[in-house]
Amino acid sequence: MRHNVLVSRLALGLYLVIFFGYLLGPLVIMSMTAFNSNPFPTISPWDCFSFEWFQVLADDERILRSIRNSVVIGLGTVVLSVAMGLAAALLLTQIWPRWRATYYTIIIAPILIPGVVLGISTVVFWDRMSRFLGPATSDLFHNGIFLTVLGQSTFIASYTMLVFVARLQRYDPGLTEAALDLGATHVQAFRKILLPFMRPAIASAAVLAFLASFENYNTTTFTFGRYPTLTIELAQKVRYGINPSISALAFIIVMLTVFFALSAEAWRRGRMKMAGQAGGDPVPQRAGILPAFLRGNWAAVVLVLFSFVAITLFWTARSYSPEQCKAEVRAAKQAEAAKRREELLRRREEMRRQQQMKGPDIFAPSGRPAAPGASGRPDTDRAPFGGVFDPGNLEGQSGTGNAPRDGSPPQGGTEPQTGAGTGAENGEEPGNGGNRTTPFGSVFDPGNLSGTAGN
């Protein structure tokens, strides 16, 4: 029994390690590349530990401007999406039961529609609206921030509505009815009863809407106009080549996310601890070196350690200089390049020597060994392959069609080829006296086909 429990725990631990490694592994690797001095985002090979890419990021005006645009668009999307989602959720709880399924399907439909379709439809619709309402609204309806907020809110409002619907499942409508019976108006009942109950859901929906707007690309790529968001700017940088400053930005975003998550968890646990003490059920305090507000609150402890590490990195970046390390790495790379250059030259020399050891070229005029003549001696007057490769054939200077092996021009005392015939028989003009033979050693003589050639 104990053995089975141990195996189950080990399997569960291994599964959790693989699961979280799959989720967080790419983020960890990208964060590590922000501290490598290599100009390409990589951790192998590792050159030097450096903070220079954070400075490059701080000097990139386009990235900073796109972050500002993303924050402005995100805040506008939060306001519009939370308002529409809350109204849709309240209407869903009050509509006739027979219409709830149809209404719910219509509200959820934007989530299922591709973002590209939403972006194109947003641009086309508001362009027609600007033409219908007149030139006075053209600047507003063609503004990139306005169009992006409207385009993103069409589907982000559906996400916020789901959050509000889940919260309203725990709400007792009798509280609102009791307030109305006591003389409160609908506005007062909503503001003093329903709204405080929905406050946690509103906060969660606002965070969800902002994050969904901040990372959206498909819809924004058709609506941003002159106000590119961070995702649009990063996509353009990836298209033309990136540097580790993008990794530095990713590291900052991850650290901010962890910081706010730990802060929210520490605040929640602190409230639970205070509520327990106020309700007459105090949490037992143990003596220790930790302050009172950190005891029993692991999120607060981790938050303090996290803040200490962040501050340490910041002060280290102000005084640390990687120039010495970069000089050593540069010298090592130059030595490696020189070694590779010497190896390449050695291989080229070896290939050249191997080519020199090969046999003669048989297609060269002097490349074929001389064949023995009738007397048993090498026939030095016979050209290889019947003289068809004699360079003189191209200039029409071959007197006999049988050039010597060395390609030298024929001598004046050389006898004409036996059986070559007269100039008239070989197709020569009578005025040439029969001393000019056909090119390429008479191999193209028409008489060769009928067996009448002298050769």
The other form holds:
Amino acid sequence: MRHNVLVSRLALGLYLVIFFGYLLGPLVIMSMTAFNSNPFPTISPWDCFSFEWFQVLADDERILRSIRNSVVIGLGTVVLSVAMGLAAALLLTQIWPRWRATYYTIIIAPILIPGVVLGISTVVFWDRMSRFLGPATSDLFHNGIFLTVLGQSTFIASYTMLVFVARLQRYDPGLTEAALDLGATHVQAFRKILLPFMRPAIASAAVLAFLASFENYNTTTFTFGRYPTLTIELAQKVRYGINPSISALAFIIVMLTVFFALSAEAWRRGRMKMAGQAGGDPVPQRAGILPAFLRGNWAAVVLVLFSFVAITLFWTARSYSPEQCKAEVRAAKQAEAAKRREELLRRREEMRRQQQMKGPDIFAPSGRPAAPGASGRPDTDRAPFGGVFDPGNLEGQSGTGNAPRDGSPPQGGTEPQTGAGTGAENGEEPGNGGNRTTPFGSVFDPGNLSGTAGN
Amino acid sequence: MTDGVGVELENLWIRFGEFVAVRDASVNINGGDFFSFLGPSGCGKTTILRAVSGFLQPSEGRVLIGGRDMAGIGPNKRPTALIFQNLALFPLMKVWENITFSMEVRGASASERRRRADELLEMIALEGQGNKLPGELSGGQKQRVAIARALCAEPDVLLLDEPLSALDLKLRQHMRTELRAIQQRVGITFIYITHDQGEALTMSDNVAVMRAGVIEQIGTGHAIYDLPATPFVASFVGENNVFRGKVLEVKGDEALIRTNRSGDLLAQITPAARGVLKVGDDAMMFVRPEAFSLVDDAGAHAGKSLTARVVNEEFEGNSYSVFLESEGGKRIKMSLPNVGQERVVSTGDDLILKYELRNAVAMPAGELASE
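Moving on from the form predicted alone, please list the structure of the form predicted in complex with its partner chain.
Now the complete complex, all chains and molecules, led by this one.
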């Protein structure tokens, strides 16, 4: 029996470890990549501990502008969807019971409609409206912020309505009647009685609406116009190659989330403690070194520690310089690269000799273009197709910058060589995102490629 | 106490779709009265109250307050204040803000409101509690805050919708006297809704007993208790022994009734049924348990006595309830005051019960209040 209990405890523990690993692992790894000087978001190989990506992020004008857009749109969405959601929820309690289910279905439908559809329909609708109402409205109705706020609010208002409905179910309509009976007008009853009662729900709905707006992509992607939001900007960045400054941004967002969650918890516990004291329920006063407001409030303690660590981190970042380490890594990589180059040269030489002995291989040219072509490269600006057919041209040209850019090894079956190439190249040029590459001629030696392709 | 503002209901009908909640109710409530509507739940008494306070528009008929027709006047414009069954104190406002809400909506200054709140808090014996939230008060304290809040609006008519039903027995009894005292002090008209006949009888100047949307009887507590107009009132207000039978003889205000299982009994005809009850009619006759007394000899009390055998008795503190069965198998309850004697009766005794004529009421047969 006891054995079984132990096994089930272990299984539960293991499950929890896996579950939290699954949940938090990606966040942890992503946060760590923000501190790796490697220009690709990775933790292995770990080059140097570095804060440079935060600087890159701070210098990234586009990201900063997109954050500003996101905040503006988020606030607009909060205002609009909280107002609409509250109105919809109030109407739900007022409407004839017979129509309630139908009304509820209609009002909840936008949650079920794909965001893409909402985005397209918003753009189309306001475009039509502007044609209908004349050119005076054109600027507004084609404005990205205007459209995005409206588009997002169509479904976010449904979310906020659910929050309000939940709160309203606990509202005693007798309170409004009591206010009216005491001489209040309907407006006064709403403002002085119902609205204060709804305040917590309004706060949570506002947070919900802001977060939903901030993270929205699929509706926004149709409506943003000239005002890309953060999600749009990030998506564009990923398309053209990313560097760890995005991890740095993610790290900051995670930290902010933790900070606010801790603050909320600390505040809640503080209030609970106060309420306990007010009710004459003495909270056990443990004498300790902690000041009163931290006592018995683990969230506040953690919050203070957290803030302390964050400030330390910030000050470290200002004085810390990993130049020494980076130089060492660079040297190590160059040495490795040189070694590989020699080996490749040697192998190519060997191959040449073999080919000369065999005579020209007629299958080789047709096999060659398959290698770079299959590596999933969308842009062909660097290696014109014609050149691919020329083995000499391939040398030092084609295949460069390709592998490090999309991060996946070419499918030609040359993993060890390309992988090493990425590392070597990164070591050479940290901070440029691996876009502009110095052709490491010999590392990417197509002779090597051709060797495999010819096999 | 007739200087207050009176309330009149004229042929009031209130319907909800097919359902008739109030049927042709006409009441004239004097200014300064403590007037109760008494009836079982669902009888339409709360509906009447909502019509007076303005939350409901009557389907037919009129509500007049101080002689003024209230049709089309909203609850916030009527000189009434309602104390809700669940009190409906504003949970997020402090006690003093609750009490002076009616001043706030009229735009009174905070200091003015504070002053008035202190006065009212003193009146309801809650000095110094003004800064608490309603949730921090006990049931009786909330009750008093609700009263103060309503009185702060200085209504001409105070409407109370079963405000004591949530309190425990002791507190309820205490609040009864307190409410009555407050009413006498402020001198305004109180309209009180209750299903508790004790509350209605102790506090009210006048009571209207309702059943299924119809007002069955209006009168003082005494009149309603002693001379119920209908079998429903007789059985709903207080305890009563009901004897069914046929009218054998009518002599002025008296009737001799041949009861089904207890012989021929004499009773006075209730005022409402005088001239209506005829010989041969189905009749009901009511005698309260406390109206019976024990005699040794039935001879001297012909027509006003009956013989029965004790089945059971219960001690209730201030009295004994004795349950008897007549020869014909009729169950009878009598109550004997506890004046310190040993067991007066014991199970199996045959007793002769007699009553005075003024304590027996006869009326045409009708529906009783369901147990």
